[in-house]
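Next comes just one chain, in structure tokens: the form predicted on its own.
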Amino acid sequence: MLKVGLIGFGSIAKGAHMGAYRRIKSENGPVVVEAICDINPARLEGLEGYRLYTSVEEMLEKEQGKLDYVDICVPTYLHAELSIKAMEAGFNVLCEKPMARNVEQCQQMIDASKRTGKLLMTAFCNRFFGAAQYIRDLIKSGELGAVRNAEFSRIQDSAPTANPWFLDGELSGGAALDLHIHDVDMINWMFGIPKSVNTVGKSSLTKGGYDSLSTNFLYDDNVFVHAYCDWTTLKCKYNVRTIAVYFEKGYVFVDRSAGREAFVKVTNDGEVTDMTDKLKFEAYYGEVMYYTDCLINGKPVSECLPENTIHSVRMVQAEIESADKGGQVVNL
């Protein structure tokens, strides 16, 4: 049985990550939460049965030899610093997305993992979403022929204002690195690194970052992927999450917007395959199960390799550069 400590107990840890660990515990699975750390003592109130800390340094010191890994769910600008501290203190690390604030910090995390021999994985949850995995496998299989183009859209009800750091672009990277990064990582994972990007962006809430972005990712043979993101829309009833991939012989369409869920594969002869059963979102559970399996069996995290997830941050940085230059094409 593996033992994990959570570092950071805000909304993503309290909801998504703890939800996954509670399910795993109920199934007598391979991991159990033993320690939780948050600098805000109020977030730890009412927690029973865990060793609790308000200092990361104290936790890393006192939990040596007791925990197999730490699950880091802190603000983006702290990902690299705390991941490196944890690995150097002897802990394996599962770190929430994005990998870090910039490519340089990502590389520092990779270097620390190699130096210490500790297993590092970025928790890009959509790589463990059944519908996304199906699409990736479909692309690789060639069943519907070559990809012609694709479209991703992600819109949510206003920027997260509960924590001021979200709206400080220097700390969060704005919508580009916090929200849009989900789709960018899927694009990286499904299609690889593009030749170039061109982006237009708009800022209305975030200081030093973009709240809305529209990007074209260009690949060989004029294959292109378009992605749109916005986190300013007020009273956005559906919190839009859509993916469409168009092939030579058909297309797939996913809509995870609340109240209008759909997932279909349509061939050029009109055959429609309904795959809404793959829309159940168990990605956080999946990523934890995958990471713990890698730890238990001594396997690399090939499905979420840091040497690959760094490229998702690199792609976002290129988008921001393009937007800063009024949509100028930026080569990768």
Ligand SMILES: NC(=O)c1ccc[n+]([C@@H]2O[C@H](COP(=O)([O-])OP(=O)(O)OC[C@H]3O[C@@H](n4cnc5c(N)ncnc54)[C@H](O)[C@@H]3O)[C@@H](O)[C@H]2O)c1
Contents of the next structure:
Amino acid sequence: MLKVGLIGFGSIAKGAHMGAYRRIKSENGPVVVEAICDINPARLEGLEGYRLYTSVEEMLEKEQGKLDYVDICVPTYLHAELSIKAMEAGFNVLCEKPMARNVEQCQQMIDASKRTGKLLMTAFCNRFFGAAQYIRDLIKSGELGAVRNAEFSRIQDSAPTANPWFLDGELSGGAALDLHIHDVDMINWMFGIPKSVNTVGKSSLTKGGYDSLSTNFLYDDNVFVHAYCDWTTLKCKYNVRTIAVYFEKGYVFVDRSAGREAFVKVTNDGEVTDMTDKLKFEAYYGEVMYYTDCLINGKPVSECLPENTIHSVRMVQAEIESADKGGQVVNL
Ligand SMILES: NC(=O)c1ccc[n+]([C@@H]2O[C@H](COP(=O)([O-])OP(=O)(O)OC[C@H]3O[C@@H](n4cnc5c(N)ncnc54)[C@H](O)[C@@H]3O)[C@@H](O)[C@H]2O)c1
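Since the one above is the form predicted on its own, can you give the form predicted in complex with the ligand too?
Everything in the complex follows now, all chains and molecules, and the chain you saw is the first one.
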């Protein structure tokens, strides 16, 4: 049985990550939470049955030999610093997305993982979402022919309600690096690194970052992927999340918007397959199960290699550069 310590116990750790670990425990699965650290003691109030810390340094010192890995859920600007510190102290690291605040920090994390021999994975939950995995397999298999184009959208009202660091572009990278990167990473994972991007963006709430972006990712053979993101528009509880991939012989469409869910595959001869059963979002559970399996069996995290997730940050940086230049094409 693996033992994990959580670092950062804010919204994603308390909700999604603890939810996944609770389910794993109830199934007598491979990992159990033993320690939790948050710099803010209020975040630890009411927790029982865990070793609790308000200092990462103290936790890393006192947990020597007691934990198999740490699960890092601190704000984005601390991902690299704390991941490297944990690996240097001898811990394997599962760290929330985005991998880090910029490409240089991502590279430092990769270097630290190589230097220490510790297993590092970015928790890109959408790589473990059944519908996204189905689409990726469909692209690989060629069942519907080659990809023609694709479109992703992700709109939610997170920015005004989230913790203040989200609205500081210096700390969070704005909607581009925080929210939109979920789609950018799926695009990287499904289609590879584009040859260029062009982006328009606008901002009213995020200081030094974009609230809203529209990007075209251009690939060889004139395949283009469009992605749209906004974290200020919706003033209701319902998010918009769509994925459409158009192939030579049909298309797939995922819609998780307005509290409804649909996933269909449609062929050019009119056959419609309803795949809504693949939409159950168990991605946080999936990412932990995958990471722990790699750890137990000494396997590389092939589905989410740091050497690949660094490119999602690189793509976002290129988008920001393009938006800063009024939509100019930026080559990757
Ligand atoms: N995968 C997803 O779907 C998803 C969703 C939301 C957030 N996230 C990512 O997770 C990360 C955290 O987001 P959040 O919404 O939970 O933020 P949050 O602000 O709610 O939580 C962060 C927590 O980290 C703690 N913290 C800050 N500095 C610390 C330190 N030095 N040591 C220990 N604890 C420290 C804070 O006190 C806070 O409790 C972000 O990088 C965000 O992009 C991912």
